[in-house]
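Listed next as structure tokens is one chain, alone, in the form predicted on its own.
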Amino acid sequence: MEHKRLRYRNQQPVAANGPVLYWMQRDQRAIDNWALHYAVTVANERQVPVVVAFNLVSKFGHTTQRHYDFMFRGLAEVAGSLEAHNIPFVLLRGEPIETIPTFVAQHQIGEVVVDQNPLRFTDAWREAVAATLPVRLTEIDAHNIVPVWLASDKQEFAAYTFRPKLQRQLKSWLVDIPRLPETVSRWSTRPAPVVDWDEVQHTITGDTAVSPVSWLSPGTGAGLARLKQFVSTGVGYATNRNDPNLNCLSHLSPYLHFGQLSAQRVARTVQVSDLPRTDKEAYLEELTVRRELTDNFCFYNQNYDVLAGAHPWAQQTLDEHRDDPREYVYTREQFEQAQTHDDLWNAMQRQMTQEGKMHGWCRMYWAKKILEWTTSPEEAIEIALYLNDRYELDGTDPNGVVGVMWSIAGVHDRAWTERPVFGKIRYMNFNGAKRKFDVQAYIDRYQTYDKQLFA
């Protein structure tokens, strides 16, 4: 079924005597990577070399030094792993519409392979590059277990409509991933230049105000170690995962976001682990159904990050209540500095800004309060996405987009009891949080935060 992971982004032919270029974007790993596996396989069939290029742009969303540090250290590991397979790794800098076609022309590339990402600006890169290439651009979904275009042929209303479609297909797609074949032809045009990652880090123009984290090490090796730790200690995930005071989560979302880990590898490892059945089922629901539903939403909905992308009922109810009085109204800067009247919300914001990760349940409460304390749902969405993408290690991702849109605009949810400001959007409050977990313990933890990040 491997061939169903791909789609062609143009109608150009393959130049069978030219090297295969894998333009790595979203899936930054040298193992368990269907896009790389395809590139090596077809290159071996044609007896031509394969080369991997990562294109670094000057601006990527709200990317900061925190994200670049995690990504660059992971890419350094990728480059070393590829070298062991006799595959050169090349770092390109600039706009892909210029760098990729230039590289293709310089090295007489015969086919370009790229991984899938449903976000608008990355898809626009692939579309623009495909239109200029003289050879075929082949896109591979190496991020989802079931390719996004096969999991469903439309935007799904909610998890309950998506789940049966996905689960029927998981039986065929959730298999062991083969080892990367050895390359039969070496890249001999000229040696790929060794990337000085420290120099790259120092010359990048990203936001340096948000510093890297120390509690989580990047890269595939570190991600696999985290996965091993989770399957040996994750007992109780089903019942305890919504308590932010309990460290029962896998902490794998940054590795999945950067593609340093394959979701398929994670799922297979959890499947065959000794975790109790209820914990396996709960985790796999989050990893497969909920996670791949977010790609479905962004893939089929071009308005995925604005109110116009929400269900009609949600747009209507928010519009009807947009002029409701707000007891509190805060600016983006006040939110960013955790300067609200709500100590719980402030603690959540501090966790995110300092650790680069907020507990999943907290992120729902956090985003809903932004809706309650801003002048419009449009402003709430904009602020929540800005903060999420700037501080979360897994920011600028369909998961974050849908998390915000679920919380503020009812995406993948239903209408609830009507109330001021929220209309029929699901409501969450401080008393509800107190019924979930020890709120004061959580507040105390982030009031006395002393830079010693949890392990």
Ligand SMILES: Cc1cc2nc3c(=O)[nH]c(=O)nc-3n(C[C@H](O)[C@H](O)[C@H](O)COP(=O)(O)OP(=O)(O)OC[C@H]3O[C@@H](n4cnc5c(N)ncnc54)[C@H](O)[C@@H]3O)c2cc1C
Second form
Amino acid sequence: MEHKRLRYRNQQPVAANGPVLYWMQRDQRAIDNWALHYAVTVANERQVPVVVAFNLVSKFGHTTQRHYDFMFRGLAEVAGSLEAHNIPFVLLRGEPIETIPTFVAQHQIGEVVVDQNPLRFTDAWREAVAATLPVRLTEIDAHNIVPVWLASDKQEFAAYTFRPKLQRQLKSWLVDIPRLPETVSRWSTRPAPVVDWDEVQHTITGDTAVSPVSWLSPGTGAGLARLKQFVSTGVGYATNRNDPNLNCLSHLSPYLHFGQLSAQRVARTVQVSDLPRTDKEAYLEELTVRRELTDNFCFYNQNYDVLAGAHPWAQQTLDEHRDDPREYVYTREQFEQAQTHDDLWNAMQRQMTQEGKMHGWCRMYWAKKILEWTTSPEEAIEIALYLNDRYELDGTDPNGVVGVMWSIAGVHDRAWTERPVFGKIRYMNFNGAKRKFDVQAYIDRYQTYDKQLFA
Ligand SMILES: Cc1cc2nc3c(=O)[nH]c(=O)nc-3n(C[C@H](O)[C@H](O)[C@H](O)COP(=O)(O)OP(=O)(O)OC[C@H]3O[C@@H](n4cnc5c(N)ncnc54)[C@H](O)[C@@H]3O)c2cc1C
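Go ahead and give the structure of the form predicted together with the named molecule, now that the form predicted on its own is out.
Expanding to the full complex; the earlier chain stays at the top.
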């Protein structure tokens, strides 16, 4: 495997006789996973076993029962697939700063491998664990097709500055991922009991008010089936993807978010499919340039989710319009319960709360209206991220951070004609939506307000 996909998080030595631990976090899959691939490869070279551990913390952002359900069912599949490769899967519970070093000491682990995630709270775990471990912590970017630290060495200004850099490198990075090598050394005894996922689901003290969705099955197998379906039915993606009444999106974002699918696998499958060239190009622009640009932003910008992280022009213009009168102002609760004057916005909110996935075009309109109807851009960012991460299955992701920051704070965008409240931030309105799609048909689909959700 390309050594450029990894970086060492500490200067500790490898204990060559100790097993290799892959601390799986973001990339929750047993195939097409460069971090697992690396762990097995180095373990085989040293003739030692590999073990995979997932650490479950008691609270993870705005995670709800909806997310836990999707994640646990995906992890159950991972555990089963690993077993077929003679690799034990362990579920650790608690703070990684305690659980990972304890596991390493108990099993005399020789090297710890971890996947990459630019969100600050997961990076803080890796930072703290790296400082405590007596052995090397090797981080692998298994999420991006081009590792985030190679795609660019700085925060990119916009898609047009990032695109040529990424596309140049994709030529060598976007290849088929090899099969996982067989392990040459096995654990003689299980390092932990088999996980009872139903019990885990019952004991996790997460937000139970938001229920799981039934229209999208979790797991790598289901994700691959969706991908197969998309490449056979995705004709017209280039022209129809902005119409929320047409079901033409791939619906792969939850699988990509939980790492149940590899973006590299998705991109290769689309690339070699029979889809028309225009559809392939439009899809690969979203999946590669737009998606990997969001990791770039969160990786290099410490203030990625607050106004201070925006371009200076955007901060200035929003500041200048801070005191503009707002025609409507809503509280977080009113937004959450879809109680605005705008039937279209309310329908979008209901699509998200009920189905766990708002259409991509709607997400832009939805977030921009939150800026228009709150008292400050800071409050708008906070509310948009809270709602996004609580209800979207693909929430708590760099894509969500950048989606909100693009809509509200002009990240990766340019200055537009100045207007009240928005200043020079790009504006979207109801009439623009009407020109794009049958707004009434969309509203009619999401008429009912699900009181149970907010009981
Ligand atoms: C306010 C706002 C919030 C958002 N929140 C999230 C979020 O929490 N999680 C999330 O994954 N995406 C988010 N997005 C980006 C985008 O809307 C979703 O990725 C997309 O709707 C997912 O559906 P899909 O997989 O069916 O999309 P498709 O159109 O089929 O796209 C395929 C893949 O391309 C990538 N992609 C598509 N659009 C974008 C984009 N604008 N930016 C980055 N990558 C993109 C995604 O990985 C997606 O799965 C947000 C966008 C906005 C404007």
